[in-house]
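One chain comes next, on its own, written out as structure tokens in the form predicted alone.
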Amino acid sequence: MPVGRHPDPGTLYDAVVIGAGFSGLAAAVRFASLGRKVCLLERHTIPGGLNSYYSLGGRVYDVGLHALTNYNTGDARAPLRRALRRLGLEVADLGLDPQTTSRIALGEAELVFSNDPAFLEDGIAARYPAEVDGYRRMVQALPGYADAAEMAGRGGAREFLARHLQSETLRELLLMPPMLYGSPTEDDMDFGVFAALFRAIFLEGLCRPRGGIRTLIRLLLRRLREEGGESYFGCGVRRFEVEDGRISALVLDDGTTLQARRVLSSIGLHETLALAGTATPTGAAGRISFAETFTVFSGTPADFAWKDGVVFFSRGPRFIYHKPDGLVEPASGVICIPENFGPSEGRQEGPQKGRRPEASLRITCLANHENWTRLSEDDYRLEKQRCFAEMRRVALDFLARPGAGVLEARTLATDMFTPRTIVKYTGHFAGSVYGTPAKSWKGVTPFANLRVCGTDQGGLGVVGAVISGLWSADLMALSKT
């Protein structure tokens, strides 16, 4: 497999692939798998995309991933087995960690949930009795993910959960996890993506790899080279030459030209469009962006009486998810704890050899990309650090509370990210975590010879994404076109 930094400009290669996500990375082990030349392009150093990871003063730190979904693999049948195995890798291979609890908090209510269904039907039953005759319903009800794609533009899920339930706090708890985990669009979520996600959070439970997200982006890039696919980073795409209704050539950012029977690309439909001279229009990139703390403790979550993986939370009695007029919007988000997935004792995530026992504490909120990007250097500096502050102190309120000063005392690190960060190292327009809200469900465009796979063709979360890859390969594969 080569290992320069750019592809051989006399190579008419079967399909080039744009970008290093999980999608793209997926799609091109599958065509290399089928025996096409596949070449993998990659702008940024890393692979790995909105879910990637970096290394900040000896410590390495996921971006984007809480957690797998689609754990139970009890069934041949779910979605992570099929992946897998299209991909030449086993379940055993990701050494994975399930979560024991997670929790969703929508001010002084909340649920408690695991990989077991039952456990969350139980706490609907003693907490809501009267509603959970309407969550078996709802449950029921809910298609399938073949059939959930099909449905997808027919509905969006706050009118189906008032269908089922008359509880609007129990509406707005179930709706959190899957909205905060792959909807695009304000204040509501398609159905097709909603029943997708119910199924992948809550019915198939959530995980880790252990080693977290790296773990599998090694695993994707080892299947690409055994099957003598090509990839190159720091290698980006500038424009796409068209001729005739097809993308003739691709332009390097160095001047470089390629030719390619195929084109699939993963950074987006619009930024894909782009390439090839298309705007924009105005209102059609996402609005959804977020801001994500990190901040590293000594010693176990254990210590400071954290229990849970992930804590989906709200302030007040209706869950908040639209652009905030300001920086960011604190009142509503993520926390993540990935030291508290798997058994206690394999709970090191990132430390290395010797190092004492970290709890790793991560933050996430939605944020206001063209607000981020209108301050100079030094207010982005100090909004950072008012931001930072800000979102911690919300967050804690839904954690457990050590003494005074004992945070700050056994602070190691900390960082974060907004969407400058997101749009430096993705180039995804408006720092967009979730893509357009009008997805390309076909991955189809203008273009005879080239498709979108990922986020914007419905992928959404690591497992979406791959499977978005496959299919689309497997589709492109067997085009004529």
Second form
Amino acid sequence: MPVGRHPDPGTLYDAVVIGAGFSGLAAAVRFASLGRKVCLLERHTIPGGLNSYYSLGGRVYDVGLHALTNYNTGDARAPLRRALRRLGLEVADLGLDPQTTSRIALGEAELVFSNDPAFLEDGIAARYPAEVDGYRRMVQALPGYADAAEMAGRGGAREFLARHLQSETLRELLLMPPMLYGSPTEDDMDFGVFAALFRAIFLEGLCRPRGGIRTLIRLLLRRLREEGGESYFGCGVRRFEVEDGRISALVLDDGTTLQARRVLSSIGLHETLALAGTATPTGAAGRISFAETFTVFSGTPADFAWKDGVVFFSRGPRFIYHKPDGLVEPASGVICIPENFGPSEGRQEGPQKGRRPEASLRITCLANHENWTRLSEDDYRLEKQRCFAEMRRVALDFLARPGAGVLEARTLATDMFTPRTIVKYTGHFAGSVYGTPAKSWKGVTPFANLRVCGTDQGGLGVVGAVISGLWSADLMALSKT
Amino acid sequence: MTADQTRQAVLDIITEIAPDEDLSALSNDVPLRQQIQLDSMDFLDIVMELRKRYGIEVPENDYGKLSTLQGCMEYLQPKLP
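Could you drop in the structure for the form predicted in complex with its partner chain? We only have the form predicted alone so far.
Below is the whole assembly, all chains and molecules, this chain first.
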């Protein structure tokens, strides 16, 4: 199998896919499954893109993925089932651990949800009895598994929620998870993206692959090898050669020139156009970036009575979702405790099995890319420490607080990533996690044989990215060159 | 394979792609996409399954030949064992 460092400059590829995140991986598998000669290129040495992992001190840390959405896959045409079938995989291959519960905490208000939509509905009926009929009508009014492209531009999520729900607090509670898990726009989100994420999170539910994101990445790489696709890591694209409105060749970082009939790029719309020498318009880069803290501790989450897999939190009665003026916005964010997924027995059988039980606490908050970028190396280290402490202090208000010094005494390892880290490893402009606010819903570019997939085509989250990659590969496979 | 077996092989693939469709009364001459809910991507799934199950590579220029069951039978039968 030709998996080395250098693709063959003498080959005319049917398709070159740029970026081995989930959309790029899925697209490459699909091209290969259709019998196309495909080459997947990734600049970083590790695949996964915005949902990747790294090893540090003998532990594996997931970046990006908290939870996989769309867990309930009963309907054969449900997005995850459909996507997996197209990838030649089955749900069972993923080893998914469902959540027990997750929680949304907004000031004094809270809602708990599980993978049973009736549980959330009961919670709403108990706390907001006057709203439950409106909630049911709202769920009925959500579009089905339509393409985000068809829903795009149909107004904002807040307007839709306000049409069905009187309580501003309830509207905030229901908007917070979809927004934190995928809104490229500040303060309000596109209705189509909201509908897809609301369904994915609340109606289909959350889970985690046992063994973390690596499991999924390896499955996709295995499928790519099985289908005869090629993949190259540490192999970035420096620029495109353009002729008659088409990409005629790709020049790699090492100077090699590749020929391809079609190019599908998952590295971001403007990041892609920059390879063809197109300047990025001001304001086109996304404004949503994150910082995340990791605390690995000995014992289990149950030792602290931490039950929830994910906690979406806001200190105030309105959650904050815009680029902070400072380095981070600790007052709103997401807590994830990966070990709280799966059956309560045997939860320790994660990637760290064989050790004494340990668990981790991840806290994710919005962060300001420019402010992190302009720090000197020394200040960067200091600010990371300061923000780490601040983020954890605020987030612990939303969990049963451990006794003074207990979590610290049990801490085995800590780490943190910032927008600077995201730029370094993904190359996304401004460390943008959900991409440009002006999505390219159709994925087309000014170049006839170049499309974009992934975040900037509207494929948000791991499942969204996979669907975007498959959809884009299909459209390219059906198009004439 | 006989023509009937070839037809059945295609139906088996469609059953997996669109399990909710009733395939019992499909006409051989009317395009499949006019008879059942099958989008162009579902159609590519057929191409993918043919490759996976029978090792048949369908070049993109031949996609049009698979639009009806009759077309599938004529195109695929010589390629099937």
